[in-house]
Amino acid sequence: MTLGIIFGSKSFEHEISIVSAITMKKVLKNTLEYIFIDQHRDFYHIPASKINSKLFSSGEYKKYDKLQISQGGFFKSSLFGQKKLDIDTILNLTHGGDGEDGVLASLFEFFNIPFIGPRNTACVVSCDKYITKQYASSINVKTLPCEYFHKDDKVSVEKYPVIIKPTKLGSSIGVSIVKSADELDYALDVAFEYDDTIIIEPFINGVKEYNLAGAKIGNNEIQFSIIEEPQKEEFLDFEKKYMDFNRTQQVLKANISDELISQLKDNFIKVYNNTFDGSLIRCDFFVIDDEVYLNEINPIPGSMANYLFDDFNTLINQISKYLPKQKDIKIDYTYVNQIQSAKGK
């Protein structure tokens, strides 16, 4: 199977997407075709043998073929017209805007292009942290309480410490821990630089955190990763996460009880539901007083969370065999013809 790795785009997480895409060369045995989206949303076909981070920072990517998206796939100009890029399935590795907010998912569905990644509805419930909490509540998954503010609102905090997050960004971009009122204004300036809305949650120091990834394959069965307990001081800031996005070595399994493993998996199943069919997602959970809380849903996790799986390559190939199919709607103009017939035309 030939995989098309699509990455980049107009996003605050553009560079992280590049790191994730390059990592796929190390962990996937498939034939790979790279499709880079630059900040102008132009598509470029980058040969797998040529891909490296400097190619993009230098602008050298522009010497490669531009692509056009059309019904059924991506095409490049040739002497004989348009030639289709030979790809079986797209792997969406576009973190943040365009990739995780549903723009590309809608584009792929519109043009009938098979892809691994969150569908539009999944993007809606996972890219906005406030909506994620409403979704979690509807499926009986606990989350920490929060307050929601627009940049034009007067923001007040009753009890510190708190954590401030832009609602629609990942990779800890714009996130701050605020321990006193003196730190609030600066943290708000940082967050609102990236988004018009924020959430404010209580910050609980030393909370246990666990990461679990998985995907649905076959008979609605979810194949789980190992459970990781991230090692950190307070929270993983952007720099730490950025450096971590090129991980390829499997991490150590968390040393936790069978009961907690079962609780985490039960919550993951509720989150995945049918909403995330066709995706490999990672859920980040908190455990507080023996209760499991969903922190966030990563619909396109960094480097696809390959480091959590024993056989990542096989899993990606399995997901590609069980992608959601769009309902085939037949248009036969029966209603229009009846109207015309009734008018005697």
The other form holds:
2 protein chains.
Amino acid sequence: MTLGIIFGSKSFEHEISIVSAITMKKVLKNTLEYIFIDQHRDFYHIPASKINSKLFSSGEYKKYDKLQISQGGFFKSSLFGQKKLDIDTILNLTHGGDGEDGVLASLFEFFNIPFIGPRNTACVVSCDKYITKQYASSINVKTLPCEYFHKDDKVSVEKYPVIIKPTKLGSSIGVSIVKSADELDYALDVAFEYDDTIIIEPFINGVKEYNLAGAKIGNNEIQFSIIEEPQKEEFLDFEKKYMDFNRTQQVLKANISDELISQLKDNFIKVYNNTFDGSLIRCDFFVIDDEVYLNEINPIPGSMANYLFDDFNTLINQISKYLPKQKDIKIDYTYVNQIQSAKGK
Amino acid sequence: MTLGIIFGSKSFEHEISIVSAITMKKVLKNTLEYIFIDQHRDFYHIPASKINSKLFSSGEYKKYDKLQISQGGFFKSSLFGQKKLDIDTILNLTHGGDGEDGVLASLFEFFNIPFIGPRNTACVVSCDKYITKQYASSINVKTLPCEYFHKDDKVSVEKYPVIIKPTKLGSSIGVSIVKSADELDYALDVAFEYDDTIIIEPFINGVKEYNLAGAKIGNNEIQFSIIEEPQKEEFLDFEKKYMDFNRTQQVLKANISDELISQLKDNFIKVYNNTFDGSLIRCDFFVIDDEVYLNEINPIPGSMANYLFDDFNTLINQISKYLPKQKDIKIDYTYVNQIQSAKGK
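Next up, the form predicted in complex with a further copy of the same chain, please; the one we just looked at was the form predicted alone.
What follows is the entire complex, opening with the chain shown before.
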């Protein structure tokens, strides 16, 4: 299977996406075709052998061929017309904007290009932290209570400490812990820099946090990762997460009871089915007084959380066999013909 | 202003969209450029003077120029390269799939094409009837209670009559009223024909129904339509709505109290702000015991509900001046450069 790795794009997580894409070269055995989306949202076909982070920061990527998206795939223009890039399935590695908000999912659907990654509804459900809570409530998964504010609203906080998050965006961008009223204004400025709406949750110091990734690899069969207890100081900010990312991952497999493992998996399954079909996601959970709470859903986790799986390469190939199919829609112009015959009377 | 009318596409409401598009020629004074998306999702540029329903049902549209979507707009290929179609703003008239589920909104966002119509989140919130209820609850707008079922679930109904609706889709497609247990299986078959999930609501015979359309035409300024009390036998099925659509609309302005008018408008504003910025939507409300309930949100109402407005042409021009802007995202490769300098150490 030839896998197309799509990454970059107009996103606050453009650079993380580049690092994720480079990681794939080390962990996947498939033939890889790299499609870089630059900040102007032009597509470039980068040879796998040339992939390194400097290529993008220097602007050198521009010397490679531009691609055009069109029905059925990506195309290169030449004197002799359009030539289709030979790809079986796309792996969507575009974190944040475009990749995780449904824009690219919509493009792939419209142009009928098979892809591994969250579908449009899955994106909207996971990239908007407020809609995530509504979704969780509808599937009987607990989340922390929150207040929701628009940038024009008067924000008031009853009890500190709280954590302030832009409603959209991942990777802790724009997120602050606020311990007292005099820290509030600055934290609001930071959060509203990235989004017009925010949520405010209670901040629970030292809360137990567990990450579990997984993907559907057959009818109702989910392949789970190990459960990770992420290392943290208070919480990992963007920069720390990012720099960590490029090091060899030392994963701490959480030392927890079988009972808790099974609770976490049950919650994962409720979140996944069937909204996240076709994607490999990581759910980040809190555990408070033995109860599991969903913190967030990462529908395209950094470097696809490959380090949490024993055999990541086989997993990706399995997912590609169970991608959701588009509904067949028959258009036969019955009604238009009725109108015409009605007019003829 | 030159308006591009985009319509058709791979959708159960493909034909309604054609009728809406034809209607625009009668009600808009702008220069119109018609872009038809056929069922294979190829774009065609149809001269406004040639627009009629038979052009599409006969397949004759294929003799007109194909278009390619690319950064900044739609392009025509010729021997001398690509020529951009001269359009100021797109009016998204694609009902149902692609148009109202966020696919086209995502395309326009990705390719940086200004458009009148619901943005991606607005689409997901309105096209999924179950998410609509969650959204409504978050903004303190009432909806009827419902049960939610997947096609693999065992469906049970406690009290008849109920109304069964596919979770997605509009225009009453796949919707049935079920009066007793022996009608249930057939109604479920019909609904699951169109969607993998359904909702079941109590059916209230003779419930008062009111439609209100509107759009943002300035900072926090919404232009409302008249309030319509739709004519109905039990409820309008797809065919009836569709045939009605092509007749001259006899609109019944609802004869209701100022108090109720203001309640309906208040509910509309809660629904609209700010999720539906950039679009003209119609909210369909129920009134039960003097309480307003949101039934559904039509983010691209049939023929844009033009018949509910005094001066539809001016309205469309006003909306186009207040389209939401994309966030500016600066990509400066700070982190990638840090990694490179860390490696150099």
